[in-house]
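We begin with a single chain expressed as structure tokens, specifically the form predicted on its own.
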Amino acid sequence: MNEQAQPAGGPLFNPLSPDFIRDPYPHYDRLRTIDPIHVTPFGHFLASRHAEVSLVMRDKRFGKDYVERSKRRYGEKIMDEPVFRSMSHWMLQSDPPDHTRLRGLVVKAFTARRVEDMRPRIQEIVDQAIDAVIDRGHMDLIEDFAFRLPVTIICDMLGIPEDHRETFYNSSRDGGRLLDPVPLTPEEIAKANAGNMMAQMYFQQLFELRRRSPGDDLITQLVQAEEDGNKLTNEELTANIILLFGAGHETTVNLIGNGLLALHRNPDQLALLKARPELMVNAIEEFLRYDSSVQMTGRVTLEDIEDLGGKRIPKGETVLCLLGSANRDPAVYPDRPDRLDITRPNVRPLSFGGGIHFCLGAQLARIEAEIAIATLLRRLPDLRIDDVENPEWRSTFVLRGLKHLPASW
């Protein structure tokens, strides 16, 4: 990167700085304009325009290569760390043929048909959450509302017994740091290992339970696939359940929270959506585009790439795709991309990724957010967010979301 490109305010990409976490979008704007394929201090190639981001996610010359990528970053011994070994089995981090096999085992649980059938259950959970607080006149929209819905749904889908769920409702939401492009400290790795071991112990017990008493749930399905020998090892089973549990709620919590904040920061859009509830489906796409709950995804070059946005990238390099930046690229959204517009035509956010790793639960997340936000607007029409200006963001970059969002009515 040339020296002139260095902005006055320090490095072009410093994703864990408070300023960046509060509002990454001006930083993205600068990246797209000044250095659209930017090389970070860690030697990663950073793609910030829509064209390159969508290409990298879909092109077979880019893959995950997780084990080698992690060794290059942390040294040969990194796969001895339980949390890294577990993540190496995630379908999210694997390439074909492993990816194809793992995804094939769970995809049936997420078909459009099955997800549509969950609408009444989703509605019931949302109504229960509101019933629990309606007389108090105030709540934390994250903890009391956004969080409980997707956690309950993923517990339902996985077959986690009712009397085990309190632990999951109270569990901390700090796993997101594992995905950030800034290397983890030894302390962070130790903490992540401990969390991973706890989860492994819990799910191993649950697998035993489901072997003895099968249910109509995803864990029962996967335990049966594991007994099928060539389909799934125990380590793969555990890792992917941990992945589905995390992915199944983290991003949806953030979609609901970020969407509600965006609406309340744009009272004209809030009023329009209350007046025209039929706009909700398009509004969800716009929330996804406007402030994506996943800001970045990564790939590794599986061969030399001669030209990506004017740069040559050798084989084995990491390319980070800035989804949040691509979603506001004026080349694709010429009409004021930094504005929230729930009537915007042709919104096709990249927030769910693309290619073979396109989010399995995309449709489920959309429906959960749609029912949650619509019900809240209908049942608590005079709800106000206490502080729309300075909400408390979580200190992670890849998973963008709020720690708390107090509101009253």
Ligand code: HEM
The other form holds:
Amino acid sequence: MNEQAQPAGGPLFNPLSPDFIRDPYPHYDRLRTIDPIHVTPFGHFLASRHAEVSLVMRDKRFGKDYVERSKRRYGEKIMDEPVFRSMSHWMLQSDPPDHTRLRGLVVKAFTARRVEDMRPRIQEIVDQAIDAVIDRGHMDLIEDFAFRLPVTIICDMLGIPEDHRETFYNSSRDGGRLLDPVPLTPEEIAKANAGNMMAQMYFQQLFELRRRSPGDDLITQLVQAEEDGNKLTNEELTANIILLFGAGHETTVNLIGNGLLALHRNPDQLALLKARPELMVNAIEEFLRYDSSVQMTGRVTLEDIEDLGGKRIPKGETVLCLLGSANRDPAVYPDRPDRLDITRPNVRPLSFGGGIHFCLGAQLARIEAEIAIATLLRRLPDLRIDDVENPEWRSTFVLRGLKHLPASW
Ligand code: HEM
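One more: the block was the form predicted on its own; return the form predicted in complex with protoporphyrin IX containing FE.
Everything in the complex follows now, all chains and molecules, and the chain you saw is the first one.
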């Protein structure tokens, strides 16, 4: 590690500090080396090595235990807050058997085959985004390019009518704070409640519409499952639709944004990918590994754990899994893990999680990013990012991505 990359003293884990947001990787190096199961000031156990991160996500002794975990952090009354109540129904926060039931209801919409069939539509949306700006000579790669693709695709899948979509384009980039490992302030909870209530009201109307006039879409399927009696409650239905928006939007925008930034910071890799477009599938895995758009997830110990990386962890404790750190662990990537190498063999990033919660939209996100980046390289081959050294990062830690990424051609 070079001297500049070595953070001086200070807390090992301060994830919302500007320095950490700008470049978390030297901090991860320090955690993996000095204290691979670090206890944070909030009393969480923080796993930073690949071995433990991977184990915690797959091992049944770890689960979500969302309601109890939230009460421990915020107090008994927290489940009266609409946003927390809603999140408690997310499959992402559920344990079996609820998790199995909820995931089972939507999994068919995300099979490899179904997602492959979306390629022409994804290509169309990407081409439209470029058509809209090509004569301008400049754009913001986030707002003008990456941003609309994942929302449009989710809207298509859910069957959101065209004339309702503008709200989603305008409002869906603020939820990330809910995931950060630093408790929400009362103001943030109030704001999240308001957003959640708006979404609930909107979806109730849409469910009514789909009951009256069914379509060939996921909401129609889910409304039918709800009517089927004990498969899905109305609260679960709404919550999991909101989850699909949240989980599938910002993450994919950031995969495209972080990937483009990484390529432009490494001109040799950019040139290689332009010369050999067949490397794109591996390049996407490397982008996910190199600068993951999801940096962390977590589990709760469902029983006492005698030894995790040398520490004993009692039942009921939160273990945070640093995906972005595991992805750069030299124990798994011995060949210069801090280097972007689109030809790297055996890249298996943990960016989509693991175990029963493995990302439902992984293949969709990969294909969206593949088509978006390939099309951009082909149609705007001389595109340059205006300031590759000092881009403006969003202030959230778990969801890592750029606010803006202005580029010209
Ligand atoms: C680059 C893009 C994406 C990344 C990095 C990502 C990352 C993740 C991660 C890390 C998890 C697991 C969290 C855990 O284990 O606790 C997850 C779960 C999930 N993701 Fe993604 N995601 C992406 C895109 C998408 C898309 C496009 C969708 C849907 C349209 C989606 C839907 C979901 C859902 C529903 C879950 C919960 C699955 C479950 O609990 O069983 N994600 N994602």
